[in-house]
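Take a look at this single chain, the form predicted on its own, given in structure tokens.
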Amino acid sequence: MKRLEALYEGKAKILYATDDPDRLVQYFKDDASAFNGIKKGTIVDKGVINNQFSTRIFRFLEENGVATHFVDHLSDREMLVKNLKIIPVEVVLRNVAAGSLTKRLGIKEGQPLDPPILEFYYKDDELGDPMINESHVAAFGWATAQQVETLKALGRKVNHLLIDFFKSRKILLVDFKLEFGVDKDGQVLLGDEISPDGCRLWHWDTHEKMDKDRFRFGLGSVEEKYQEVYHMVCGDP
């Protein structure tokens, strides 16, 4: 599969073309940036873990019955993925309260949360990706009504599967982020990718963080935490 021209770069992945027409390469940086883009810096060797956790964990899915976009491992920063129209609804799933919830509702941080909670954010990086309802989701249209149950119904398989998956290596999922897209038959697929990035994940015994908070809050050791959380997860290379 040939690499082509970029056609997406984002904060933390660069997009390119291939010679099919439905498949992309998904290529991970080392770039790191916070609070909508104000904190900006480098996390060395996070394009590569990333790369390697969102792997595992599409795998995983895939084995347990979640359609994604992947389709191989290429290299240490590159992954193939299918050519998806992406949903521009990002969701949310929370099992712990932290972050943005503990700001907006003055909960304690550390509080479980049964049921989970599932929200929905509009995905535009200018407008600080807004938290948004179905109600939005439809006046817009950026999803039609089963998609949007899609999502949901999506969502929540998805994190029921991922908090066993963590537990069993000592790793308690808080929270995290999934994006969706449709392919070229209209089949909703988990997109983007799932990794300490985009989930706050915190040791099971010492809840200490081992996520993107460490870069956001300025905690130190944020290479090693990184390092840490994907050995728990991935083993050796």
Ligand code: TMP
The other form holds:
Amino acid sequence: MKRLEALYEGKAKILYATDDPDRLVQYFKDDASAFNGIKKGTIVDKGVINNQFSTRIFRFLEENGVATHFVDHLSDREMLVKNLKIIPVEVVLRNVAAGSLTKRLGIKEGQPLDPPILEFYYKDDELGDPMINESHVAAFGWATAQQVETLKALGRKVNHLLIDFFKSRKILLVDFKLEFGVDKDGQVLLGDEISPDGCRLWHWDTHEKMDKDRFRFGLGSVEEKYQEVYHMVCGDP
Ligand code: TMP
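Please could you give me the other form, the form predicted in complex with this ligand, since above is the form predicted on its own?
Below is the whole assembly, all chains and molecules, this chain first.
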């Protein structure tokens, strides 16, 4: 398998073509951005951590019946993935109030959400990923009605699995974002990455933030907390 030209460069990753049209290399950068690109910076070795972290989570989800784009962990910063047609709808699951939910609805951070909240956002950087609902997805043809049902079912299943996965490692899964795509056979697969960049992860006992909120809000010890949460998830039990 040979890595060829870059097809797409995002804020945190680069996707490269390979000599197999069904396979891409997903390269993890150290670049970090927040508030729709207004705040930019670097988190040293974030790319290495997010690649390992995502690999661990994708393997766990595959073992539990969730189909993902993950194929192989190639190197520190490279993951081999299936080539998907990305569905431009981000699925956010929330178990505890934080972030935009607290602002939008005036809810106190830390309030448990039972049942968990599932939201859709339109994947468009220029628009700042606005919140949408199923009617928008249908009217603009971003996904079929059947795909929407799959996104909801997979979102809830992944949440259910990851709550316990993280709890057993003393981490509270506050919220997270998923992206999906369609493979060459028309199957909806979980794509992108699952890492402290796109999840809120709090220490189970202290509720200390161990995710990108440390960078977003200048809380300090960003690299240290990425390392710590990485070891809690990927280290020896
Ligand atoms: P929010 O509170 O800012 O709406 O984010 C909810 C969770 O989803 C949080 O863990 C961050 C993640 N997220 C992203 O990583 N990218 C996005 O574009 C969105 C909308 C959310």
